[in-house]
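We begin with a single chain expressed as structure tokens, specifically the form predicted alone.
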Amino acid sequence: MTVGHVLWPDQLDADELARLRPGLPADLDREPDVLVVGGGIIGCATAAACIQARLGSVVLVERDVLGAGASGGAAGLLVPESHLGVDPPEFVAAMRRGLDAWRAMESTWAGGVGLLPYDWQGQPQARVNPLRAIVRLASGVPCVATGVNVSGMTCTAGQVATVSTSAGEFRPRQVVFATGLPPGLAGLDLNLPASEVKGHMLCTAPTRLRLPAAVREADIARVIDDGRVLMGGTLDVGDAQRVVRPEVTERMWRELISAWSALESVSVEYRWACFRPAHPDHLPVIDRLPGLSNAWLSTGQYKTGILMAVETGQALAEWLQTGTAPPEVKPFALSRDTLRG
């Protein structure tokens, strides 16, 4: 979920706008040969990639309007050196494996995905606005529905029979809940810890400003389209309310201006806060259901969705067209020891 004023909208143009929320298309297939549940960006990228490996019909939907949980307030940073030493070594890797998809993505997706190149001290990495992005990737989806809440799911010998929704019932032969927050239904018994981190994020009105070098080094913010300069997102461990606190943006402020002091005369036009979903360890999930074998889920990606969107729904493709787990995914697997933390 993500609540303010964001930048990320004003930069799309009304077609644009208009697509993060296609609504029920009137030709809806009850009967896809993959169920995606989930309109974030992994969800999109997710239903991308089942079309590329040619799976069959893919169907994509979303309780809200695409984008309307964390993915739409993300940063849109594609920087996986600027993990090195904070995550393991082998989720760095993924990350890497996910910035190289995402460069694929752009030159085989009709239209692309609006990568944009990002300098990280240094270091050629990527950016994108998150919607845009999600727009780019829902567009060559064939059947994408907005407003749809998925309520509970039967399953029979060791198979998921049907999925009700608000908008009836479907019955397909995969399906994928990409959910950022495990998927709470009737008829799923899954007991898997997660919880919210609430981040909070700030972006100023156009500059000709150039980011210091102590700046830069510290990763304290960046510089964007039009010379605005980006910062966040915070970790407000323990705050769960819906609102944008004006005084953690403040201390924000206060502490950009402090190492850069240029921007005293520039204001601050967008504030707001996304809430990233986690597992303990902080690290995703990506996996079969338990006692299903033709059931996935993909969350927790906590502070990396964005970067791995690629990687993780182009494994998932695999797995579903194989029958078996790619082995970049095992160190995300629901039977890990540090997942319960």
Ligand SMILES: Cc1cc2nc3c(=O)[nH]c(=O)nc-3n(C[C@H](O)[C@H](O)[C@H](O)COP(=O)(O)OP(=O)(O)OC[C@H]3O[C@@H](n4cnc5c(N)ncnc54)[C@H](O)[C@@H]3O)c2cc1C
The other form holds:
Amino acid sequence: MTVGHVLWPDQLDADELARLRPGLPADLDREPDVLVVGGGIIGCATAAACIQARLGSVVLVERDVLGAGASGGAAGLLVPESHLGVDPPEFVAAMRRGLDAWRAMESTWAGGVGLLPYDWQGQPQARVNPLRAIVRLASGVPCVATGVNVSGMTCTAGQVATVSTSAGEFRPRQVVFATGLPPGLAGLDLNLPASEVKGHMLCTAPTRLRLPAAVREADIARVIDDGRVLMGGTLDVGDAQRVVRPEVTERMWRELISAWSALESVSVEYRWACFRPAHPDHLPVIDRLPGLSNAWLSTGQYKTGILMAVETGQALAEWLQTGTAPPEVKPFALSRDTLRG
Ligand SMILES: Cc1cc2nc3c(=O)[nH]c(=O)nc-3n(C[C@H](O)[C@H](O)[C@H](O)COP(=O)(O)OP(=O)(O)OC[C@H]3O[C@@H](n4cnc5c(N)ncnc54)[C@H](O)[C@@H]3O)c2cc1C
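Next block: the form predicted in complex with this ligand, after the form predicted alone:
Let us now look at the entire complex, which starts with that chain.
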């Protein structure tokens, strides 16, 4: 859940805002070829990839509104180069593929995905308004339902047979759980360690200021649409409360002003906090559910779920189609040694 006053919805028009909350369609397909659970960026990108891979009918269900989780509050940066020397080289390679996948999606998905150019320290990277990207992806999915909580499932002969929800039962041929954190479902015995890492964000009023070299090099803030200055997110480990803490946003602002004094006269218009889903080793899980041939999971995308969404969705769609795990998801298996910390 994202809390506080978030910039991204204010950049959407009325039609885009309505598409975040379609409610329950009258012609809800109860027996889709693919049921995707979770309307964050990973669920929306997975549903889109399944459609592009022609996997048949695709239904996307979300318990709240689309983008209600971490995705709707993220900074929306698609900057693999900022992870060089920070994250494992093979993960940085995956992030680079992730950016390439966004670029390809921008040109192959009807209406595009809202990709914006972003210069990161002289390197051409990209960014999105994550809610607009969600709207664009979901707009090409024929059946999207919000306000539908998935609560359980039954299995027969190594397959998910039924999925129970607040809107009744589904009998999908295949199902993907893209629930941010691992889903807690009746009938699913999944002992997967995960937690959330809170992050605060702030954004100023429009300015005409240019980013000073010191701020750019320290990578503590960026200038986005209308010259607004976007800062964050923080890593507020141990703070699970669904509140924006004024002392944290004040500390962020003071840090920024001390590096960029011209900002002192500018007002901060947006302050919000959201919660990164994470596994102990800070790598995502992208895998088939143990013992089930028709159910998959993508959770714990931590700091890079927006960047990795299109690549993840396409890898899952390929796996659903071929029955074989694509090599790029192997580092994100449930069986890896580091997963349990
Ligand atoms: C401050 C901050 C800044 C960030 N900036 C960036 C960035 O610049 N770039 C980047 O790549 N990443 C960034 N991230 C990380 C990114 O936000 C996450 O990795 C990503 O949003 C995770 O997406 P998701 O779809 O897996 O999860 P979520 O967005 O949480 O979506 C999961 C959805 O599943 C739904 N759901 C859960 N359980 C059920 C159920 N039982 N039934 C139905 N629906 C269910 C939830 O309601 C939710 O909408 C940032 C995160 C934070 C906190």
